[in-house]
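Next up is one chain by itself, shown in structure tokens, the form predicted on its own.
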Amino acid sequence: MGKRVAVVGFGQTKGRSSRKDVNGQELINEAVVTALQDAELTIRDIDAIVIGNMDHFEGINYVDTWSVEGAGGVMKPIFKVTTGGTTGTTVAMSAYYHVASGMFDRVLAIGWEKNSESDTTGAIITAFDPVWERPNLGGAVAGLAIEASKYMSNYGVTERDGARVAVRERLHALNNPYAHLHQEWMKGIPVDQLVDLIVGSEQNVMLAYPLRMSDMCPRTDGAAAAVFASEDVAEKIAPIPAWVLSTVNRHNFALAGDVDMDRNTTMAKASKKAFEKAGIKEPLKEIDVCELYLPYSYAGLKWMEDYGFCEYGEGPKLLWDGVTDMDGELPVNPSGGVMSSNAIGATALIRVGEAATQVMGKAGTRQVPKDVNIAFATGFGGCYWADVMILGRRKPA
């Protein structure tokens, strides 16, 4: 048996569109320095750094020398991993692994992108089969609007639906001052407003049908960093660690036509999973909080049907009772998630750091007002990829 692993520190940079105060390295060290002093410890106390981002965006080769000096990584052990969207829970998964292996007590992960600097289409383009995908599954968003398409044409969805996801979003970055958007304009207006507001909006532009611009998340410059410990050490950093009780991937695609736009059939699979070794019977009664990957607003519909937390077709329904919100039985993404922030490289890892932070009740202000004893983060990108990794405040058996 492997040993039982936490998340002892966690650290970010404030997400903005462009950092050009900092160089790459030093938005990197931004972040390590940061959940060094979250953790209370020094470069010094870690033994192994995993980092990673999208490396054909910036065009860097071998990002895990080139960062060393920002990393902290010199005369270090330092392994890179690069998977697309899910790049940051992969990094997350593979320092729990490192840790939990035995060989290393404190291993530092690190994921960034500064978006500013690359061509993010461009790259997302080329990673399409030319013949097969380009011409009309090529970028971001084609897919994505497929989906929705598809979504509202089985179940009814409408467009109000989509935009009250972004709205619960939008609301709870206002309480993050980590998250790259911040609409102060949005204070103080019923929900009900906000949604007509944005789905009647003449500069709420139109990308693919159903999706306009509201509908996305942004490019985002930023850096995040988490340290993962083992039983022998975690307790005595941390007061209380952010135990990993579950961690499961499901790759199962290499081409985007073989993706079932029907259901998120990969997400479905790694949660069910995931709960399963978590010893989870009813998700929505047994979880406290979700930090999601949701790079659209429909995500937020059609995938909570997939991790199981209500039938197919109630997605809406979940929403619009308010479960999600902060207040909620589930709230889901305090921190404003993948539409309020979006440095790709760092966006899944932020997702498991923001979980870990709240099983260990330091989020501050967008600490969600209950107890928090379970915390489900989810990675999404590439073919439909998906990793899920679920955090809890008691140490496993």
Second form
Amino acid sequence: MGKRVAVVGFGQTKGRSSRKDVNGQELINEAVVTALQDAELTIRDIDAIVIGNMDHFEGINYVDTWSVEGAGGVMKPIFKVTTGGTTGTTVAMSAYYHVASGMFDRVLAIGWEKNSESDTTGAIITAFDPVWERPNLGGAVAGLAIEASKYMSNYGVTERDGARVAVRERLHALNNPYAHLHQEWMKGIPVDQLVDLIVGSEQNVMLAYPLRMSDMCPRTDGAAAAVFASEDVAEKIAPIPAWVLSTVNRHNFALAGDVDMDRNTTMAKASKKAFEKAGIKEPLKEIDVCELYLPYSYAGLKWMEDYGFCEYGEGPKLLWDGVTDMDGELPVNPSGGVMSSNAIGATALIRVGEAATQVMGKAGTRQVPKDVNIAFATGFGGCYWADVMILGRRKPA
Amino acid sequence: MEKNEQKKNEQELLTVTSGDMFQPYDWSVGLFGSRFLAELRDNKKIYGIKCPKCGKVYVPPRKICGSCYVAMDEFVPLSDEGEVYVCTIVHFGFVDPETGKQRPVPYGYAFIKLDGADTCLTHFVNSTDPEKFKVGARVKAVFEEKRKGSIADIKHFDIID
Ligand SMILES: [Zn+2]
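Starting from the form predicted on its own shown above, please give the structure in the form predicted in complex with the partner chain.
Whole complex next, starting from this chain.
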């Protein structure tokens, strides 16, 4: 067992559809400066840096060297980790491992993306097998629509159920000054009515059947940075460090056509293992808040079942009962989640950072109205693979 | 100071375009991939490969069963008919990185479980009607007249009833 490790600072840029006022390095710098301020550290205190994004999105192949000045990595150990949608959680995991090893005390994890610089779908397709998959794949939207087709067919889930997830995420985003989407018009309208408006809207165009615009995440320019610190220094840096209780990742296949679409098996296996390592027996009762990488609406139903928060097919009930709303038993995505901001390389790190911020009690207007002892963060990407991280207020034994 | 701020806000923000970048590759498909594509090209035959340990039949064929981590070498012929496992109809436009041009939409896209296989081939389905093109629908491969040894030698799948 390595050193105990905590998140002691977090920073992110406000999500926007385009940040033409900065280049990539400058965008990264904004997040790093904010994270250092949050931890009351300077770049000189940082021992190593882990950075990642979807390099094919900006067409920059060696982002670690290309961004070294913006990242604060001049004359420091710096490592690039890029795993697709999970990049943000993987840089967090890597920073955690660096610190847990005992070789570094303070490591900075950085994730960023300028989605505005290329055609997102065209770029995503280049992450898939060139011979077997690229010729017909329709990017992430089509890749998620097919999962929805199976889930809806298996359980008779409806478009209204999907829209209810979108409503939760976008309502929560209204509390988050960093969220890309702020749908002010939704304020004050009852949830049922919002669902009807979304389902009935002609402007809500079909992207890939059955997914419409409201079911998907936006394309965002943004960056995030988190400081991971060892047990030797964490409590000196942060009054309430967010301790990493466990972290797990799982991949299964290389080709999408091999994936079992009945269940999200990597997410199920990774979370089960992480709960076990953190000593969590009843996830719904013991976890206080979730920041889940839910890139589209139906993930907010099906994957909740895979995490073990409810039985198979019960996702819609959990949602409609309000369990996952801000004032529910298990608030999900107080930040507004991925469906409200998706700067892909930063997205999963924002899940970790938001979860840590909840534990630290620093989430301001989006702080959940209860004590946060355990927070659950996830990343999702590629061929249905999963990263999960559990953060807690109590220092692990 | 205020004036400078104002000026800064009004400053035009430029981007520099990459131009018509094109980087051709020659991807190796290996012994098994080559045999699969040659059968498709020469005989309009679709082959899978069977794991000696778990018995799972994979398509397209590859050398290793990831779950068992053992080598495979038993080619098995598959039907050119199968079932739609999951599907969507793509409506939104995007740049096809293979051509640099907009991929024509709408188009049907599915994971197809061919009879005799345990994994799916991902391909086009010649339908954009959600009433007919859905999970569980039966489909049959339509081959190109002139075949070149690529997955595109299957033009698309037709829905059959
Ligand atoms: Zn096997």
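Just so it is clear, the structure is predicted and the values come from calculations on it, not from any experiment. Positions refer to the first chain, counted from 1. Definition used throughout: the rigid core is the maximal C-alpha set that superposes within 1.5 Å between two forms.
Once both forms are fitted on their rigid core, the CA atom of Gly138 lies 2 Å or more apart between the two forms.
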